[in-house]
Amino acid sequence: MQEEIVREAAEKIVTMEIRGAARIARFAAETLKSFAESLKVSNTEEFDKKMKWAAKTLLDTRPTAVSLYNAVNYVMNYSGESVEEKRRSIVERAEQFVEWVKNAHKNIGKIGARRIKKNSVVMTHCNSSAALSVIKEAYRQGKVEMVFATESRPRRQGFITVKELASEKIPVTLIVDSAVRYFISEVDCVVVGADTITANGALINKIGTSQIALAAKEARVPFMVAAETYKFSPKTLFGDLVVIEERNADEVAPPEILSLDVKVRNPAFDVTPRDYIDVIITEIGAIPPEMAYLVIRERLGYSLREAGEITLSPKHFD
């Protein structure tokens, strides 16, 4: 059935084989573009109810992850008045908006690389390929001396960024996260991904992004995002919360524990203050974290629907 192609890409989504919120974003925009080129309807009513039907099971995957929203919301600002005309609508905004995320990538590496000093060793967390294209370029010029990445439990996306990394040569140490302040002294700059910028600045990351942080700004350590505008939230314009994610108790705890009247909360992301942030590099330009809001205003503008739904229109992809 053609509802099976959204529904194993929902799958590989909450099973995390799809991980990294550029890459879950770029995945639901192919996905979307695959169930609009395979559905068999006669009239656009039906289209468009298929359409809305498979945007929501998508987005109900990953609620914190606001690249998937916002991917899923600029395919689905689709236009025309027959099904054919509406399919090549979808099938152009999701080629675009793939197209950002290559693009993305590209100057977020150059732009970065330019605040990292010759000789540094550099930490990491968890697996952004945002905050990897930074720490790649940096290394290609020469600055980078040696990476610390953290194993990013309980799931370990650690392993995936020091396999990248070693095999490009790179040299990298992997650690435990608790031993983030141990080997802060070491470190001269921390560079992180991004779930999700909230409009007055905020990170929101991996679980554990908020102590490497904290750990950064008491060593007095240069703590850099790298960050796609298409990761800056529109929603929190409005005042609503970013809703942080918890993932299954088996992720944490063994069965020998979790069959014990024990309480196991597993949360994904946490939230870091834009206070412990020195600077967020993103495709346009590094910005402090005060001017999130000029980049969810003028970068991707909105639109409010009568129902309150936000429409996202990025201006350009370059």
Given for the second form:
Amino acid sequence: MQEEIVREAAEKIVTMEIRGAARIARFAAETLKSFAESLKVSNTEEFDKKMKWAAKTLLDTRPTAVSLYNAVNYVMNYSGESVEEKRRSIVERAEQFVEWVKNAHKNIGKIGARRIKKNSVVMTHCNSSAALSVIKEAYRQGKVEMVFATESRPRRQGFITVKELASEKIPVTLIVDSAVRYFISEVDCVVVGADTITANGALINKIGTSQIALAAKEARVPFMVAAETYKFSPKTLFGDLVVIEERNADEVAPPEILSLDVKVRNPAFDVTPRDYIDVIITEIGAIPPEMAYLVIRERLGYSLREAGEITLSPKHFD
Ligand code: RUB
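Can I have the other form now, the form predicted together with ribulose-1,5-diphosphate, not the form predicted on its own?
Let us now look at the entire complex, which starts with that chain.
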């Protein structure tokens, strides 16, 4: 069954075998491509219907990272008169999106590294491929002395970060999330990734990010966000709020606690207002958070003028 390609991919995103906003986006684009390539249909209506189903199935996996929406939206804006033309268009668009991801990471590394001073101690949170591009490039340029990586409860993505840095011989210190303020005075700058940047420049990222931003502001430590332009949310321009995913209680507490009459809540992300952010490093430049609207307009093609007319869903899965 060709549908299995999509069901299996969705399962990998839900269970977090594939995780992190950029990886999820790239994987979704690649999945739509494989599904389109495998589809055996007799007419274009059937083709469109199946592609819409695949798009929706992928979108329903995790609600917070807008990169998933932007990836699916990009690929699903395919064109063509025949099944073969449509298929080719999807393959092309998916490949273009994957290139976007790869190039964005390279440029973000270069641009972000310029903002890091010599002999810096850098703090990061969770596991962000974009933030790590900056840190690794700055290290290559001899600017990073050491990295503090938070554990990032409950899923401990900090372990992935320390493994990745250690494998490149970058000095790294693992700390628990609650030790951030204890160590912040030893830090020269914070670099984190993004799941979503809203039209007003707020950051949505792994739970705990906003506490780090608060501690950084209090200690006057620059707080930098590494975010590719497909992390900016066109939907927020039209008033949509970002949905914060709440995951299962068993990620937080063991069975003996869950069996008690105790409520457990497990939000996966939080919101850092723009006042706490010094700069957002995108692949097209280092911008203040106040410029988020311009990125959405120039790079993603949505503008306020169109608010009355446009449909935010891509034309093929309305
Ligand atoms: C991952 C997370 C990352 C962003 C950015 O959350 O919050 O900081 O997704 O990562 P989860 P990247 O592990 O729950 O998916 O820069 O790789 O897109």
